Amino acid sequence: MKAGIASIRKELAGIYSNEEIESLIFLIFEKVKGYSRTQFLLDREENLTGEELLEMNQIVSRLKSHEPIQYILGDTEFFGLPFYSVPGVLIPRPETEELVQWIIQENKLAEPTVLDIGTGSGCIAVSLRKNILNSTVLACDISRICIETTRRNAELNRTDVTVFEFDILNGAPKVDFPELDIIVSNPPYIRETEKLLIEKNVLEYEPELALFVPDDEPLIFYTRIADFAQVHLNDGGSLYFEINEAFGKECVEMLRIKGFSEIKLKRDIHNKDRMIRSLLLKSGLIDR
């Protein structure tokens, strides 16, 4: 096995950086050979067999390529949770995990009903149905692979999700919404002139309808959600957003404008302003 790993970190290096590499090497025998942290570290003496060693050198040779690992291995963990994850489908972010931790903190509803526009994997919907007791939660996608990748990560975490079509952009198709209480989404918004600053791994691999939208309508989703949030939000119901860092001020002062209060920009663990929450209070203010 010592041989195996001096292997990987010869072909992933000047590829990788080498905290990169470390993180690579565990995933990979994890994969490989079923290892949990403890046995990787104890049972290095161990040798491969040959089929263990070609599937070893075949993750590497993807790797190489620029290959998310998460798309290579065909899971990852979000929030504690087991994922699915798949060519087609954005993989998920350790930012995003603390936009779930926010909305799980404020909630304060014993039956939130919640809607997360733009699944994705599911990770969002999955979770924050997995940590809130007694929640109704739906997803909706305008990709029928994240659609049917969110409906595998709820069986896989044996969660009751509703996973739907649904264009935001457009109203299509048609839709009967419940009453809700939440309303969360982690839309595109990502600028084409960024596209220079995104890694080779992301641009290459991951999918652009999740990632991008043109340079003159950076907001074009969060406008258009708010406005969904209009008519479907509770009173006093709460809208959530995960944001592009180079648009917190623009989009709270959206939301000021479309009539939510309480609007507040909270930076993640990078410092980087990242998530947003407003309150749509339509009969006054509400004691939350």
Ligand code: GLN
Second form
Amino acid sequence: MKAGIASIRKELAGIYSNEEIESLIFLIFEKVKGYSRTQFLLDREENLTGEELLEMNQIVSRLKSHEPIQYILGDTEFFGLPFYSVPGVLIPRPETEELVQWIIQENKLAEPTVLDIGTGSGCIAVSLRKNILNSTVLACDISRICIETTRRNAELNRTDVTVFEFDILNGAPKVDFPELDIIVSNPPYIRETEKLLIEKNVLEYEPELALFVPDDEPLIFYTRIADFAQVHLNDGGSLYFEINEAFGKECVEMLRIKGFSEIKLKRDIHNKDRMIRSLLLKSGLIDR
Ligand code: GLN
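Here we have the form predicted on its own; I need the corresponding form predicted together with glutamine (GLN).
Next comes the full complex, and the chain you just saw is listed first.
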């Protein structure tokens, strides 16, 4: 294994940071040898079989072409839970864990009904369902592969999420669902012009559909979802968004104009404006 580790370090040097390389090395051996972190630290003298060596080299060569480790391994972790991760489905991000944490913290209802719009891997929906005991969770996406992956991820976590196809930009969902207490969404929010700033592994491997919005309509998903929320949220229900750090103010303003209350903009651990919560108080809406 020592030789294997040295060879991975050498092959990946310059492509990934030293810190990234060390965590990739552990993930590779977790996959190839089924090692836990302790076994990985203790079994350095163990030799790799020819088959294991081959698998290791295949993973390393894919990493060298910037393919995300989550797609190579086929799974990842989010909010302490396992998730399948396949091409065509956005890889769950740590900042989204912060959004999930916020929702769980703020929820006061014993049995809330939640809808996640544009669920992707289902990471938000499944982790909310797992952590809010008697919740009912629905999740939708425009993409078939995301719908299928969310279903598999609910099953993997031995929980139930109702998943359906829905294109929020075009028309109404074709399913009946109950009034909602919480709507959450992490929609596409990177502007086309921001593509220049995006890492190769994201740009070349992750689904554009989940990432990008036109430069001239950066809030397109947020305004549609806010309109949808006005119809489907219960009185006092809450709406949570993950946002582009450049559009905090605009998003808050849009929600204010639409009559949402108690709008709160929140930063992520990198101190960037990353999420917004607002409430729909129907009694506070002026009849027009
Ligand atoms: N935070 C993601 C990224 O920077 C984007 C997620 C999204 O567009 N909703 O890659």
